[in-house]
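One chain follows as structure tokens, the form predicted alone.
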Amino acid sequence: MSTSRYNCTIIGAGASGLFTAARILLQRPGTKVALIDSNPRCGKKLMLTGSGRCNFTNSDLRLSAYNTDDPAKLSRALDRFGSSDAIDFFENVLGVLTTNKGDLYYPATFRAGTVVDALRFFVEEHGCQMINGNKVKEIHKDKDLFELVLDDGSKLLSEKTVVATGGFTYPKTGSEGDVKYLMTGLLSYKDFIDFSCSLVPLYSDDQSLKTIAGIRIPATVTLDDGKEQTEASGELQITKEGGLSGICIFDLSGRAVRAVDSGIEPVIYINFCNAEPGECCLMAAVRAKMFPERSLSAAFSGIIQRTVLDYILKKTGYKCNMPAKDLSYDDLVRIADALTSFPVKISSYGKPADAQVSQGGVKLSSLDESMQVKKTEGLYVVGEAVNVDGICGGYNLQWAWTSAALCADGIIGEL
């Protein structure tokens, strides 16, 4: 059984773990840092980010895009290391050319592998010890040193330890919610919120949705969780299971999951036309007058995809072959209301393997401004292992960089 000693050990070589190591080694060359990961290669989950394109930050870092138990601390963290800082680090430290589509920033190659390689090359060139294919089983603290026990029986000693194990989504990449059991004895259960899914498909008991499975359509959706209504826009997808997916659904899914888990059946209202009810009613009235002899399905087919139109007409109680001239004003209002505010009750959601991000983890309020556990000096938690999650659009990776940077700066100041 071998034992090695380091200034800092980092558990998890994903986005936040790699960034922590890179920033420590940039600002304090020669620091003995070890990165431990259960995968044969680092950055496995990061490689999947943004369907492999890696939207690594967003220049519009609004606090409302995040969910956390301590918004004030999150706001301060983003002020200290925000999107411009991340872009500068990738461009001028890692040598990654970046590009943007509006507020969304990507590596110019549009390849997540570019980001993984840049981080890996940098930490390896600066002497980081990469321990791949091995998993940390236990963490113990004895006076001023941490002891990490690995699967192969070896032990590591370090002055500082960073837990960057991620959440519990994409478990095949090694994210299995390890932070909770790893920190047993070092953290109170009151400091932890159980993991659940975010950025995940939502499901309804309404089996009729399966009849329009495969549909992709721009839409605006509103979630009513019994407490408030939240709106999002983007591509809506109807899955083969009869569920709702797409960016607009993902952006509301965290709140929907919390509602379902608390016993509430939230409702998603779908605006298939991205228009106000009155505007939609006028569009329908104009077309009914233009094409009085056509069926409803044919007369309104220029407004919305015909498959969706026929589905909505049937669900609203109209026959698709009914002549447009037979519609009354009240009929037009009713159809317009259905097209702009179609209700879908949400009864469940996807599994961790279907979710892009976890919500839950170590409470942000249980950490200090440098991501150090308040109750355990020298122990830090970063990235998705912390109870901070954001909507689609680079917000979650920005949190990985922000938490890692603050952690690294805190460690450098104490070594």
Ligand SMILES: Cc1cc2nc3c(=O)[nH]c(=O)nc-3n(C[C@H](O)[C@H](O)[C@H](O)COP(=O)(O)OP(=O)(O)OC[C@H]3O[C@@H](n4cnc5c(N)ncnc54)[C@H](O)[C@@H]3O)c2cc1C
Given for the second form:
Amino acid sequence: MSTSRYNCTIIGAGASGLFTAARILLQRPGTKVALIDSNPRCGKKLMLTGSGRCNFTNSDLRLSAYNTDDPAKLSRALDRFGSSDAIDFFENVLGVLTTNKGDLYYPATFRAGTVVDALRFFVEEHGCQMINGNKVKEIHKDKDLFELVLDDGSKLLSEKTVVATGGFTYPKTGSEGDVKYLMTGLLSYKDFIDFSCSLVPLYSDDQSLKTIAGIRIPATVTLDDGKEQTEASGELQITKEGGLSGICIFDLSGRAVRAVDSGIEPVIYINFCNAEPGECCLMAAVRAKMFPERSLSAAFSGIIQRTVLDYILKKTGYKCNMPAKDLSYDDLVRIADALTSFPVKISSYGKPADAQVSQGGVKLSSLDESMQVKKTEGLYVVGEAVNVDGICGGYNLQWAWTSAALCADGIIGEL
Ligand SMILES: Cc1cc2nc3c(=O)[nH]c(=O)nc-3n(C[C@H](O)[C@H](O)[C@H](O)COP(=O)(O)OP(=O)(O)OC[C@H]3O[C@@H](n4cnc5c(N)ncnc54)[C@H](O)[C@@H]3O)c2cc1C
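Based on the form predicted alone presented above, generate the structure block for the form predicted together with the named molecule.
Below, the chain from earlier opens the complete complex, with every other chain and molecule after it.
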């Protein structure tokens, strides 16, 4: 088998790997770069992003949207390459028109394929060697050179190598959590946090939620993980398995998963009315007075979807056909409390195949400001393989671009 030699090898042609290659080749044309991916085509996960529309960044880039072991370094990284830099790169380097819905940015075509194509065209035109359908199995370092061993037995040599293999969720896209075994011997176990899920449905042992499976309702949800309370709003979905899903749940899921993993049973309080309890009580009291002969289910059906209302009434111990006129003030308070703060104990969460993002990976604190492994000169880690994960809204792809840009700039400075 032949051994080719490069200035830089990049393992993984997803968002962060493609961007790293593009930025190196933009700043230093002629650099010998190889981009290796186990899939026959690059950017498989990127194609799925934003339901195929690719929400590639968010102009409200706040630290609180992220989870990491090194918030100060993350903050510096986002300052050095933020959302306006990503938009500028897409528009002025890759030629991709962009558009926004509030703070959320998309390609103007609303097609993730536009972003994948733009990155692929750019790196190919700039001489990047694309090695597709071949998995990197081992990385060795001998003096100043890295040797990569591929599935087909071939070997690549390079001065720098970048691990851009993503996390362990949605493994059908090729991201199978390889960073951990690839870096055995180059990192200590203390530099790595085991992968877990984020942006994932949450489950309760209470099977009764299955009776309202399929429901989609605007809600405000509050997670109590025993340490603090965190709130999110948006469409709440009840999955066919009786799990909680939707963007508001995804945004709290990282924290809920960490609580479950550490043996705590967090509680999600659902406000189905997006109103204060007193306000909800008043709305119910007004309707009980307007429609005294109606059943509770009919009298309050103008406040909240009837399926959900009936479920809450039953769970709170009321018969749906009870006449509204029979409610006491205490009953109204009780029903309003249940509608605005319905507790669901979380005991588990979805599988990696259902999670949009991984939490865990190589600790950000084990990398320098250029994403270079502090203990192994010339070795870099970017994107989801690093212990940085964000909520929904373009934050995860922004991390892929940010880490890739800092890595590329660091490599260019060293070559
Ligand atoms: C359904 C879905 C929707 C999403 N929507 C959004 C969104 O709208 N906005 C947003 O910001 N984020 C979104 N995300 C998250 C975002 O896609 C990821 O955070 C991002 O793709 C991570 O980029 P990456 O380059 O680190 O990893 P990936 O994109 O996962 O790329 C890693 C690549 O490495 C390759 N690879 C892995 N191991 C090896 C190996 N040993 N050898 C060779 N190749 C290897 C894989 O085949 C893969 O192509 C979404 C995720 C999912 C699953």
